[in-house]
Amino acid sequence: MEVRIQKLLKKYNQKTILDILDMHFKEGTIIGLLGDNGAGKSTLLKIISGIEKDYEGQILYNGYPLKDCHKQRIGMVSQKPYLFKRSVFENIEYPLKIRKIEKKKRKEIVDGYLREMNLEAIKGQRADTLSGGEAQKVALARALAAAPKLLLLDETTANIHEEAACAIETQLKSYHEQMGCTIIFVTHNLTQAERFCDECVWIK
């Protein structure tokens, strides 16, 4: 999914958080979004996802304002993901249930991500009891299970050691190649951005 931002202005209590004249995220690319703390990276992801609606300007998705059909194809993993107080399996399964995918197919998809993310051992554990790193992996698996065409990732590997972070990057690369999706990846790690992303965008 292609995303274009035009004349975006976002303020909190009269303080300007984001002021972007024009920004373009090309379809099918992995873009690293970098900037100092407080530059508005997380806020920008919330605006693109449709969570944050209080702003001036325009966000276009494949040339059109946000519609329900776009929302269903957008996945987002926040820096502190919200997980339901249910099992890891049920959390990953959730977006498939609300899309009314039949039970056998749901299990096949969820089992695949449990295996690929090395989460099989904790699939029955309640998600609210997980460590930060485990929670991030579950949230990412849940996002990928919904087959998004636009994936928004906010410091997704920040709470995970380097070896596991590289494994997640490999998983994301594989998903990207299979689906041709657009990934916007917020990180403070320039080395990681250079390794993982096709291009980088800085916001101030």
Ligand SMILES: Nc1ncnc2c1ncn2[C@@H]1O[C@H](COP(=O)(O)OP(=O)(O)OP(=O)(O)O)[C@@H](O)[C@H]1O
The other form holds:
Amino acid sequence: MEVRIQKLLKKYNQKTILDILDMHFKEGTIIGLLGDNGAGKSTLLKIISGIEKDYEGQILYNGYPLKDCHKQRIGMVSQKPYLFKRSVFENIEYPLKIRKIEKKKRKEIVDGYLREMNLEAIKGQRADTLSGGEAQKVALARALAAAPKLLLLDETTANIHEEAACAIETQLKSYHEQMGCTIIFVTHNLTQAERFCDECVWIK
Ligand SMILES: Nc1ncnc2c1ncn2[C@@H]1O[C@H](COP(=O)(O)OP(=O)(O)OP(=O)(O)O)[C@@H](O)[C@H]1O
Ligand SMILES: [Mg+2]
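Next up, the form predicted together with the named molecule. The previous block was the form predicted on its own.
First the chain shown before, then all remaining chains and molecules of the complex.
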């Protein structure tokens, strides 16, 4: 999915947080979104995802304002991931149920994510008891299971050990190749941005 931002102005309590004249996220690219703490990266992802609606300006998705068909294809992993108070397995399975994928196939797909993200040992654990890094992995697996065409990742590997973060990057690259999706990847890690992203955008 292609995203174009035009004349975006976002304020919180009269304070300008984002003032972006024109920004373009090309279809099929992995874009690193960088900037200081408080620069507005998370706010920008919330606006693009459609969660935050209070702003001036225009966001176009494949040339159109946000429609239901776009919303269904946008996946987001928030900086503080929100998971259902159910098992890890059920959390990852949920979007597959929504997509009406049959039970046997669902199990196969969820087992694949559990294996790839090294979550097999905790598949029955309730998501509200997970560590920060575990929760981020589960939230990412759940987002991927929904087969998004636009994936918004807010410091998703920040709490994850470097080796595991590299494994997740590899997995994301392979998903990206399969789906030709656009990924906006917020990170403070410049080495990671250089390694993983096609291009980078800085916001102030
Ligand atoms: N709901 C809110 N009400 C008031 N101010 C807010 C709200 N949400 C965010 N802000 C402020 O907006 C600014 C941008 O916040 P945001 O979370 O987007 O920054 P960020 O670039 O993601 O920072 P970080 O790198 O620390 O995650 C911050 O100064 C923050 O305090
Ligand atoms: Mg943030």
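Values in this document were obtained by computation on a predicted structure and should not be read as measured data. Under this definition, the rigid core comprises the largest set of C-alpha atoms superposing within 1.5 Å between the forms. Numbering follows the first chain given and starts at 1.
Engineer: Would the C-alpha of residue 85 be classed as shifted by 2 Å or more between the two forms after rigid-core alignment?
Structural biologist: No, the C-alpha moves less than 2 Å.
Engineer: Is residue 73 one of the residues whose Cα moves 2 Å or more between the two forms, with the core superposed?
Structural biologist: The answer is no; the displacement is under 2 Å.
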